[in-house]
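The chain below stands alone and is given in structure tokens; this is the form predicted alone.
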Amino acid sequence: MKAVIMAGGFGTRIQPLTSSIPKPMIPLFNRPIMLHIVELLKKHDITDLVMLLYHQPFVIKNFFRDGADFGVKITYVTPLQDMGTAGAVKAAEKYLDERFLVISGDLLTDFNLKKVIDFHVDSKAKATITLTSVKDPLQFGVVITDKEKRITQFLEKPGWGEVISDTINTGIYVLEPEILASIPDGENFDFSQDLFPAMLKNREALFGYPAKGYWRDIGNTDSYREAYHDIFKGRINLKIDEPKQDFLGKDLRIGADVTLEYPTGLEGTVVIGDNTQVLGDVRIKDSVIGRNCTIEAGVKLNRCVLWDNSYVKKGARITDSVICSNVRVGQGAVLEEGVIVADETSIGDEAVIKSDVKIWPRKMIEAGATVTANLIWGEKWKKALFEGAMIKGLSNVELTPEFVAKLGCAYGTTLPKGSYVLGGRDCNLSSRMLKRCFVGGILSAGVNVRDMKMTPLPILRYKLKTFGEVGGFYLRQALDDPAALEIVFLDGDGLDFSSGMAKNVERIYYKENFRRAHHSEPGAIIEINNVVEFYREGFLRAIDKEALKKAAWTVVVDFNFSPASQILPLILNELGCNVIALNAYVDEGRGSKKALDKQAGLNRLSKIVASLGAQAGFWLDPTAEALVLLDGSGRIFDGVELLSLVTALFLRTGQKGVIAVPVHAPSTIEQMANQKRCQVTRTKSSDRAMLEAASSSEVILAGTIDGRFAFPRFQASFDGMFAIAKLVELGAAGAIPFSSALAEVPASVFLQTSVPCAWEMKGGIMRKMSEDSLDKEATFIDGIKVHFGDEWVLVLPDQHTPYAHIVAEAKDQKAAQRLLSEYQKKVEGWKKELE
């Protein structure tokens, strides 16, 4: 049997370790990672190997040559361009005339490959994917199988809100040769994104084998260090070239021609490569030192990795760090935990490198310097910049002017040179300060900015859906933390960024692969001031003006100091409404007022509405996207009630089409829609998914259970200002109080709760939920929703916080509470099993 080793990746995520060598050749205990894979294959009698190369192929060829030195036969295939994983294997088709195994060259695993192959044969599979369970499945492809291990669903690199299991694709496949006929010739084609989904769709024999043992994708520097920790702790046995020495209580592996003056200072597992000198009294614990290194007296190394030809001077202290080849560490220098120092770097005497700093190749750190941030190519502030479509952080602490300017440059680099983007902000002073830095970064990439200055976000979205701009951004104060700021990224249609767009910006930011415009070609700032009038005209065209003027309602609106207070009262007055506006001012020079406590604001609004005899009251979110409704008696409608009410009133108008609601909205929406011969489409809970659905020509209304609505005939985005006018129109047309209209909605009880759930448990929880739902009717739109006739329960991991949400709906309170409690108990039990 043959094996194909995938060894063509660029290793971008693990930089700077891959600055001079391809990722499969990174040393792991002084041997290339890929050598461990070759030996694993050989252990299971697979010696005929095809290596697929692309990036720096000569380094790999020079090491392995024809494979004879390692007891295998190697054939090299180097595609002329990046073909994707399956496309690259297709390029080796002429060597693959029998069943073969595909494995990545940068894995660390001890899986029993023979068992995988036996399973494949017994199942008569056309393709078998080796599976395993991990705590953090976000970076991998999640796979669901049935009882026979036949694959039923894929989810490629999900967000936390989409995780439905912790069982992932390990990148190890057993394939029949005829499968190559399904891969197009000369095209970029991927196993997990193209081939396997197509096989699943065609109901071909596609199976998943849950392997036992150790598996780690060494994809980034954290994972690289953690692989060492696992080996030190004995979680996987690895072949080590250096022979073991006879020291009681120590695991010392010493190479040839090593000078070791005081072995008593060594502790735990210590590997020292050939021709290395360890001079004087040192303290070294759980560390691997490469060949030709020198360690001077007084040095302390704890959980460290030193590649070849490095020199550590007297008294240096290094903790849990990686030192690449040809590095000099000065006398008394301190490298704190998580530091990565790339090749040919010199660190001066008494220098201090703070935790998690990465230093790219060929840098010179002066003596006595303290390095607190990454040096060139990447200042990694946290693992992922984006939370959905936005980047959020403490103003001037996490979102500093320097950070935001570089972020703007990364964003501008993703856009065509000379194109236009639309920008805006709220009235917060920090938003204004950081927006200027962000704009500077965009201009430096040769992209022009049309500046709407202070404006409500719905108006910016409205302008974006017309023409002229390829994207947009908006800076605003976070609702849940006045010290935090949010940068919202929008595409050319005014929709939230997709995850692919966000990852594109992140990739450029981390690589610092910025496009710098020539001095004569920077972008320009253009101010545009007539957008509000443009928005007003569209707003009035989409509203039944005569009905509103005839009704002449009095409404009380709490604007929460948002810029909407400068626009909406004028429009409502023009429509014949008598508007009593609360908190309806902003002072741009002094910044916004702090938003009042929501519940206190609602209680006050309730009293004012009732005492004034107004027909309705509205609490408008400071972002002008969400609202809370109060009827004439001052009764406050919760989010589910408001969605039900708006749906009921909207259906009364007789419009036909599709209503879009998130997967966790109550089923009464379908009941009402069916009566009026309308359809309902369920979406994922993310804003992007909702707005994509709203963009469909068939959708007439999109609504969430937190008070946000999109009326696509005006604009396919959440707009609290338009929703207020539309509610007045619908209420006036119905000619009955809102409370009476709500009473006509089918009765049901809707309960929800949230259970604390550590990030690393989310995948496991969802796998348990998936297994628990095998014999039940379940849907996987977002989270896992299990149906019991008219009742249902949904378990949904939160995208951005360490919680899992449980939602239940039933016809009465007792049944809903029973369902909610039952699944809350299950989730708590699964958590204990996973601890």
Contents of the next structure:
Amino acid sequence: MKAVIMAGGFGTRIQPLTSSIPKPMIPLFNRPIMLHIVELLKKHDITDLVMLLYHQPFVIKNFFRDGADFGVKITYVTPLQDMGTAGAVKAAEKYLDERFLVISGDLLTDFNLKKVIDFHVDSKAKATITLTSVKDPLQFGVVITDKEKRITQFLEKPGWGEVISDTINTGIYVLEPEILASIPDGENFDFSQDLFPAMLKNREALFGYPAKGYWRDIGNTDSYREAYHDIFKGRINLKIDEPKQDFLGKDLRIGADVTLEYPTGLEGTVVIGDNTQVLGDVRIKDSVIGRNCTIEAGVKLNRCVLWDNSYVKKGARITDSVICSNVRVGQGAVLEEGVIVADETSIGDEAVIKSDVKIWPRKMIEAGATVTANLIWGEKWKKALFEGAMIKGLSNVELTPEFVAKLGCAYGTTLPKGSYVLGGRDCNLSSRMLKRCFVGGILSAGVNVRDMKMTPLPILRYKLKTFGEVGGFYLRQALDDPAALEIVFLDGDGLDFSSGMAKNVERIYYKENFRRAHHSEPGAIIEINNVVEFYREGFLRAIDKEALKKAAWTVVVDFNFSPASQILPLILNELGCNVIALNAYVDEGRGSKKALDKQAGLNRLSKIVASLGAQAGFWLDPTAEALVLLDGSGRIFDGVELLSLVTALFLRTGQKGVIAVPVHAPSTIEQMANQKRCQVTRTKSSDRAMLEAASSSEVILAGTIDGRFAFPRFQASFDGMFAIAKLVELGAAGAIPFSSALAEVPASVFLQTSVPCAWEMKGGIMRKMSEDSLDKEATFIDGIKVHFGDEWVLVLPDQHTPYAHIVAEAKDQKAAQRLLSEYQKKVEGWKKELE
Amino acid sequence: MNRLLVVDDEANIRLLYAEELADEGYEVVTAAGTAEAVEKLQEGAFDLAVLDIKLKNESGIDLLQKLVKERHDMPVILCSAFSCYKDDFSAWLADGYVVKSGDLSELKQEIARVLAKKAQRQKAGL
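Please show me the structure of the same protein in the form predicted in complex with the partner chain, now that we have looked at it in the form predicted alone.
The next block holds the full complex; its first chain is the one shown before.
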């Protein structure tokens, strides 16, 4: 007698176990599930097999080949399309000229198939369906039979109200070959939905045989783990390749070339595959470990399944989880119950994977990370959610609606119940979608949201400085990656989140320690109007209107589709400027805009400014915080040059006070300030440090080397819109071209570079730098800055990326380059020493 | 000792605020309207002003605008019987907003918060 093994399914429901192998090849006690079926058939003298393949057929063929190694004869049939269960069997018609049995390749059963066949023969059936009783028949096809076991009714996947029996179709059939004539050629045709109901209708000899024994459809990951539990509990006897060892009271199955230093730590049924090393004192209970694995000392495995080639480092604890092939589990990592880790994933040291999380193949989980949600598409799960004051991720991939809603709830939980926060976004459609999810999370924690909708960030910060809100948030498209989104978190004063505030949100997010508002008191969304009017009033108060009106400049502004384009031209017009606005529309309906290539945009702007005879041009970045200045000739001023120019212009006004610049800004700022009896304060490079300094009442100007300026008389935040107006005011008041003002800046050359530097090396590099600077004049505001008279060099580890920055300033190009190269070599050398 | 200016058109309220705030250790000067407030401001410096919004026929918000322009170092707390002015953008110029109540603890807390913030800014500026 022949048997047909159905092995064509995609295994979608059991992902990610099937991410690299077809479902029938998933290992069950270190052997493919289908091999257990082959053994069962062989046990009942069925050795002539037809395997119906469809998905990844070569994996199955490579394993079984012609079947000789397993004592059977195999014929493979691979239909060209999905034909349904009966349709696929029809495709094998030419091999099925006698009575045959059909069975799924992904079942776990010990049914006595002989008895099914005998029943089929005795009852002269044309088709016999093997039946079994289950506790939960809802997901299966229920079958009703009469006293003679003739089938009288089918019920496919019934609701509880429809359940009239717990007897279900197991997918094991005995069929007479003439039945194949009832299956149409080349059509999608199913046994349980098409063929059997038709036979029932035609009153053909269709019988059901209630089999005794164990049966489980391994259809999803829960069922896969439960199958192991059943085997551990002895509910089914399964052939295990690894030989049983003679340890009193233990059921140990140890393969060839296994290293097992302390067998005393093993308990229950433990299977260890060939060439696996179990080093030191471990605790392993009811677990199956595949081939070529390494388990280090102190590891605890309870009811675990490890496939081949995995490495579990010292002290890791894994409970009731499945680890697929080529996985590294870091030292001290914890995998809670129900975790599935797919192939080629690396879990960092001390990482925690929460219950029931599924990690798809080839992921990197950073050391110390806590993973609370399924990780499917992204490459890595970060230890920290925040990069400074913001959370950044691929929109709808890493920052999914579910993730963002939970994040909103965590943020809301850190705030007083019933308090208000202020929210806004840019014109990006993803920002709009995810802001709604984020707001939902905040409301669920009983916090109210005042919604400014689409607005430039500086305006939102400006409102935050008034009373009424305890914090704010802003969603925007990332400048460096149009697919990424940034959620910027602000405190009640409009400043970026401090690291303590960020940690607070993170802690609540990871512990899922959310405050859920009672149904009667969730937060409310309130639309807030007039903020632009309020901003405009403050803006006009802080600018010299008369000077601007008198100058009546023509300026060209590239708005980069920022919502600032709806506000700034009107204000500048009111100040007597003639504004030529480029890229000055926002159109949500047309989807997200990619920020234009900056250099191309600047080149175009340069030509326009020169050809229109405008006095100045400005390139405003889409966040409306940073800008680039162009003079009337189209010359571009940005970066360090722009900071120097703005400082020079500002100092010409004669205002006295402090200028705040980051530690890596050029020392020419001090030289200029000292001449005008002003002071300079150096801050850390973080935005918050800059803005905190700007909040000081002594500070009259704060500027970065990336074109962001804060004029605290108006607001102590970076504001590109105000900076544009202020630069027009300063330029008009100076009555000299910008290039002449720049000539007042003392000459110096400023160079910078970045060196790749792994996170774990950053501390070591800075220690080496510190030792190297012992006999030199050094400052430690942020990174280490070494001074050599008028020259200096700074080594600054990046806060958010695996890089170290090196910045050097000297009087001439040669000296600056020498200094930069010298320290670059030093850092590279230290890296080698630390490896 | 911090010196406060309380501007309110109701005499009993002025008396109540003066008594209660003096108990908190503040030196309190009161004014019944805009003109009187300007007069008192010319006589000496204040660390903070508590300003009612409805001052008979005058508006406290107009006075607030004037104070912000001319005395931007002096924080102002609006203290009104009406919460609706919270949504008036002109009111956002103030450093705080308290809805009037027989219980002055919220006002006292707000005064303490705003003064502490002012002190912090001054300290940071040194």
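Only the largest set of C-alpha atoms that superpose within 1.5 Å between the two forms is called the rigid core. Quantities reported herein were computed from a predicted structural model and do not represent experimental measurements. Residue numbers count along the first chain shown, from 1.
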Cα of residue 791 displaced 2 Å or more between the two forms, core superposed?
no
